[in-house]
Structures are given as C-alpha cells and as structure tokens.
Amino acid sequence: MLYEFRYLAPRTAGELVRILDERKNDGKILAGGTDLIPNIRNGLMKPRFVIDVKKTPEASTLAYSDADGLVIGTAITINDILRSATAQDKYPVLCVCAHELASHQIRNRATVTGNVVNASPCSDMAPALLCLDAKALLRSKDGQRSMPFKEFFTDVKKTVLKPGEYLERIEVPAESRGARGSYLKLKRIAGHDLGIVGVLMVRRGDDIRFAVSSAAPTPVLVDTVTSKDGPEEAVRKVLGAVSPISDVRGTKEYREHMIGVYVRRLLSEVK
C-alpha cells in the first residue's frame, strides 16, 4: 500500500524536540523503523510527518563509565549491543536477551529504544533492563526526566512517555555490571520468533531477580525472591507477581505451567 509522508531528520537535540512539539498530533517518529514501517505499509497508521531520531550526535552513543554505566543512545541497534566488547564484558544479560531478539536481519535495524518504546509484552530486551535497575532518560522541550524501567511501561502498547516527549539514552548503571543470567523463551515456531513467555533469571551476589514477557500485558518485574526460597516458593512468588493472561497465543494455563518450568531450571542453571 502506498501512502505518502513528509520525512524529517533533525541533526540537533534542540531542534528534534522543536519539531516533535510540533508535530505531536501529525507525526510519528523512526528509530529502527521494523514496527512503524509495517504499520504504514499495512495501513495502520498515517502519520503526515516521520521524524528520524537517529541523527542527532548523542543518538550513536553506546559508552561505559564508572558514573553513568553503560549509556545506550538512540540509533543503537540489537546487534551494536551483541557486538559491543564492553557490553559482553559487563553486561552479558544484555547479550542473553538481544540475542533472542528477532533474526540477524532485523537486529541490524531494530533499536534498543526502539524495542521497549513500542511498549510490546513481548519485548525482549525489557526483561534486562528491568532486571538490571536501567533507566530511562527521557526528553521533551520542556527538559529531561528520569525514571527506572519498572516504572515505564504502563499497558499494552503504553508507557509513561507524552507527547512530544522521546527516549533519549538508556543509562544500565554500574552497579548492575557483572550480573548473571540467562534467558528462556517458549516460541509459536522453532528459530526466531515472537515470544508465548519469556522469563529472565538475574543474579547478583544473592540478590535474585525474575522478569517475564509475553505473559502480562506489560513486561513485568519480580524482585521478592529471595536466595533462601526453595523452587517452589520461587515459583508462586514469580506467579503472584505476573498474573498470566490468555490471548491468541497460549492460555493463561499452559504460561502458569511454562513460567514454572523455566523458573525451576534457571534456578538450577544460574549460580
């Protein structure tokens, strides 16, 4: 389907947020593009005006530093994360889980930004930076704020941003280097595909953290776990804390049962 936009690609952060007040009502911005352009392409969305918001000189960034962790811009892609010398070092969650994103192809192109502003229960790369205290800096003309990840996503397809507003940089901090995990993912079809549950084990010294997608209808947290509980208790904890839903792609039953297999192998796996 053809359909005929206005593309805009601002090159400095002043004149990118000018131009997303503008055109908050008419506009809709790219970063990786793999959701939007589908979405155009299939008529489901017709924004008069595209905002690239790659172009700016802090969106390339993807850097370590003892003050602000691993800062990730926008215009970092899946596979910039997977090839990151430093990302694999410190944070090898990030890798478990950018891994199972999708297939090489759209890893190339898809954004971490990108990936948890669509705001998709199945995302995969929220389950790291849930686990691993990341936050969200986010910029409007009205300034920067700041807020941890379990505080970002808010429904299906939802998150706190306004309008006019975008993800700047994702800060991962420093205290979270280092952490263990590892990631399984129950999908429709083998190979790369999207996810029926998702559930990410983090351990930290004994600090134990749970995150699951695919099974709410947001990513969700789950920090009450404790070293001391045994498989079990684990698992009523991780499912009291997600509330697993039916939809098209598996009951609210066999993601009760699946979230509980994978809990009880990754505490098995992940020491």
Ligand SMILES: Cc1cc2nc3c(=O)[nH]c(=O)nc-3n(C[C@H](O)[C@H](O)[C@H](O)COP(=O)(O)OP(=O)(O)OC[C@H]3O[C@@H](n4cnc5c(N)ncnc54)[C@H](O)[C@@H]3O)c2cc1C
Given for the second form:
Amino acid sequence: MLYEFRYLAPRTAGELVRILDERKNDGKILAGGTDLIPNIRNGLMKPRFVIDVKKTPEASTLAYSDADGLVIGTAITINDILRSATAQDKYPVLCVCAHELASHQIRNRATVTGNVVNASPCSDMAPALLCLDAKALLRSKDGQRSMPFKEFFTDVKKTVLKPGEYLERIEVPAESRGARGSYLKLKRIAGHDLGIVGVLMVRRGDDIRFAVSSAAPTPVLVDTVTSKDGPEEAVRKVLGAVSPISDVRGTKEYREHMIGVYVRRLLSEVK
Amino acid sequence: MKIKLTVNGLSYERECAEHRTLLRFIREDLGLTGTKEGCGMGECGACTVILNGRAVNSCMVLAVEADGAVIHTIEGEANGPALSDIQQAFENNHAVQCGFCTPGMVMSVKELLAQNPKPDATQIKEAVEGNFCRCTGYTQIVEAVMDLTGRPEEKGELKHV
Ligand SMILES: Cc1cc2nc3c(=O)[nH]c(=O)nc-3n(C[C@H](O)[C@H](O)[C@H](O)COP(=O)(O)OP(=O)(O)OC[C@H]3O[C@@H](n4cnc5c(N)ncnc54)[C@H](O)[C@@H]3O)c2cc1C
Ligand code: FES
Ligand code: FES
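Since the one above is the form predicted alone, can you give the form predicted together with the ligand too?
All chains and molecules follow, beginning with the one already shown.
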C-alpha cells in the first residue's frame, strides 16, 4: 500500500522548475514510475510530493535533426524507442539495449530518462548512451547545463543532478548515426531479469567502444580498445576498467569470466 | 482529485486519492476485481491492463496519471456468457488452471494481436515475458495464441518446455 502523498503535474517547463525548487527536500520526480512506485511501496523513498514530468509539451519529444541529433524527452518510453523508425534506422544500438530492458509491460512505461537518472549499475540504456557520446541536458530554476553521460554517473544510484534540477532531455549526436553494435546481457533466467553482467560493443568505422553494466558502481565506458588490439588485449583493457563485486546474483570471479567471454564473442560478432 | 476515464467502453468520473494506484482504483473504486494483484511491484504481470492501447502493470501507475485515459480490463472481454476469441482459445488449449495470471495474460496477448496479427512463438513469449504463470506452464498459453492466429506452417508442434 502507498501512504498519502500529493501528485503534481506541471504543464510547462517553467512551472516544473518552480515546483522542483520549492520541493527540493520533500519532492520526487515521477516519470514511468517503474522504479519510484516500488521504492515508495517498499519504504525506501518517502516523498510528500510526487512531481510528474510527462505532461509538459517538450516531454513527448522524440525527434531527429542534423544539428541536435536524436532528442529524447522525459516522457519517451523504452518501447517508444523500439517502435521509432528513426531510432531503428539511425541508432540501432539504442534499440539493441532497449530490447534487453525488463518486460514488455515495463518497457511500455519505463522512460529512457528515468532509467539513467535512476543510475543503477545495471541500467541497460546507459551503455548505449555512453558508447554513442550522448549528452544530458539538465535544467533548474537557475538555468540549463549540458553534460556528457561519461560524466553523468557518480556512484551507485548517484548522478550529477542537484536538488531542484531535472534531466530535461537526452541528445544523441548526429555523428553517432549508423554506429552498429551488439549487447550481451547475462541473466539468471531467459525471461525478464536485471543483468548479472552486460557488455555492449559498438563499432563506427575503425573506432571500437565497449560499455559494461553491473560490473562497477556505475555503468562504465571503455574507449581504450583499438582495432589493432587482439582479443586478449581487449579483454585486459575492459577488465582493467571495471570492479565487479560478489552479490546475490553472481560472484566477482563469475562476472569477470563472463565479461571476458562476452568481449571475445563480440569482437568476432560485431563487424 | 477528480478523474475521468473510460474503462471497457464505459466512462467513469470519480474522486480519487492522489496516492492510489490504478490497480487499486480499478479493483476497489470501480469494483472490477478481475484484474489481480500478485507482487504489487512490476514482477508478475497479474495486474496488466491496457492503458491507451498499451499493456502496462497497473500496480505501478497512479490512477491520477490515467486521468482522461482509455482502459481495457478482462471484464471487457466476454460478452455475457460468450467468451472472447482469446478467452475461448485459452479454454480450448487448457491454458488456464487456477486462473490468477489469466486476466493479465489475456491483456498482454490482446495488445500483441492488435499490433501483430500473426506472431511467431518467440514474439508470443516475448509479449507474455512479464506475466508469470505458476500453474499450467507457458506452452499451452503459446499454443492458445497460435491456435487463434494460425500457426506458421513450418513450426509444427511446439516443443513442450
Ligand atoms: C520488475 C522490474 C524489472 C526491471 N528490469 C530492468 C532491466 O532489466 N534493466 C534496467 O535497466 N532497469 C530495469 N528495471 C528498472 C526500471 O524499470 C528502469 O530503470 C526504468 O527505465 C526507470 O524509468 P521510469 O521512467 O519508470 O523511472 P521512474 O521510476 O519514474 O524514476 C526513476 C528515478 O529517476 C527520477 N527521475 C525520473 N525521471 C527524471 C528526470 N527526467 N529528471 C530527474 N529525475 C528523474 C525519479 O525521481 C526516480 O528517482 C526494472 C524494474 C522492475 C520493477
Ligand atoms: S501486481 Fe503488478 S506486476 Fe505483480
Ligand atoms: S493459471 Fe494459475 S498462475 Fe497461471
């Protein structure tokens, strides 16, 4: 059961930042609710005000332009990405990661912005956004700032967002168009599950990138592997960038072993 | 807060507490108890309803978020004693045992078939991946959908898993 809280649904970005400023201490943003509602139910979060970020006109933006690349607003769900012809065609890497996230019903509600702000080490969208050089546009009453995702995650479930600030939109640059990749996510079951470990490899011409989920306090980008490296060198570099722990889903050793398996497999798969 | 929504073709206007989930609203305020609560946090899919054309876990949606929405629940399926096509296919294939997962399962299948009239086994499994059934196993459920939509020829009998 949920306890009593107030629900606010501002209709403009101006109203939203004003409310966020007023509710710095007792407000929480609601996007798809697939993290927030279970957290409230479990008593992990106790906001007095729940602030819906899906109702402003900009929230539903999912649009491509050569200047801004792909712009993703706060109401855009994981399935909106999967159903978007533009995403499928220009940014297939977003779709390979989106497809691995949770179940169909959750993908119908869960937003891309909520996924990254939640900043779980096992976030499935973070690897794609890291490899595609995406940027986070943050807004508060005091103005806007922009930040590459490489600098966005600071610790387990922590980001650079300050109280009163929100992630207004994500921009995936036009330069990342056409990058190809594949995401291998190890789970306990074939159905929906959080990852034990996940490895994304993206190739754009000669440029190779890896991103790893569930293997460090934050999702990790590895941009030090080059096309001249052999598989063992690539594995060494990727393992050098992560610091997996042992927990209920798997041991450190198992995670490290599977990262190696996945890096080798991806190098031969993603041509 | 006063909210207005359409459920199974009927419009409702109700005063609703802002912290109430859509699931509780449907079950307790509208009295439509066909939709079930299993886990209450997104794992099991028993609470699946169709919200503006999309299958969602109603335990993680606030009723006030759904103000103005069009919703379908299991109660909208049968017409009096006449089962809907999906329900009939479930019955014919013994895809129901205790029935607890069935309302959610049927809603997930309903969205799938609206998007994709002839899904293959992989697509059906993906559509009901978020619906747990602890009784019949999933094979009969996949068979029920294929029975309804026509099995792709080359697939033949489904392997029992
Ligand atoms: C059963 C289950 C399975 C799951 N499986 C996966 C999985 O496989 N992979 C995965 O990555 N995740 C998974 N998740 C987690 C969750 O579904 C995702 O992280 C989802 O993308 C969160 O998005 P949301 O829109 O629902 O966020 P919400 O719950 O609405 O918000 C998440 C957090 O971010 C804040 N927030 C949201 N939007 C903004 C914004 N624009 N600006 C500032 N703050 C904001 C909220 O205050 C909240 O703290 C799962 C969850 C459940 C319940
Ligand atoms: S009750 Fe909603 S997913 Fe289990
Ligand atoms: S029929 Fe009993 S849980 Fe599915």
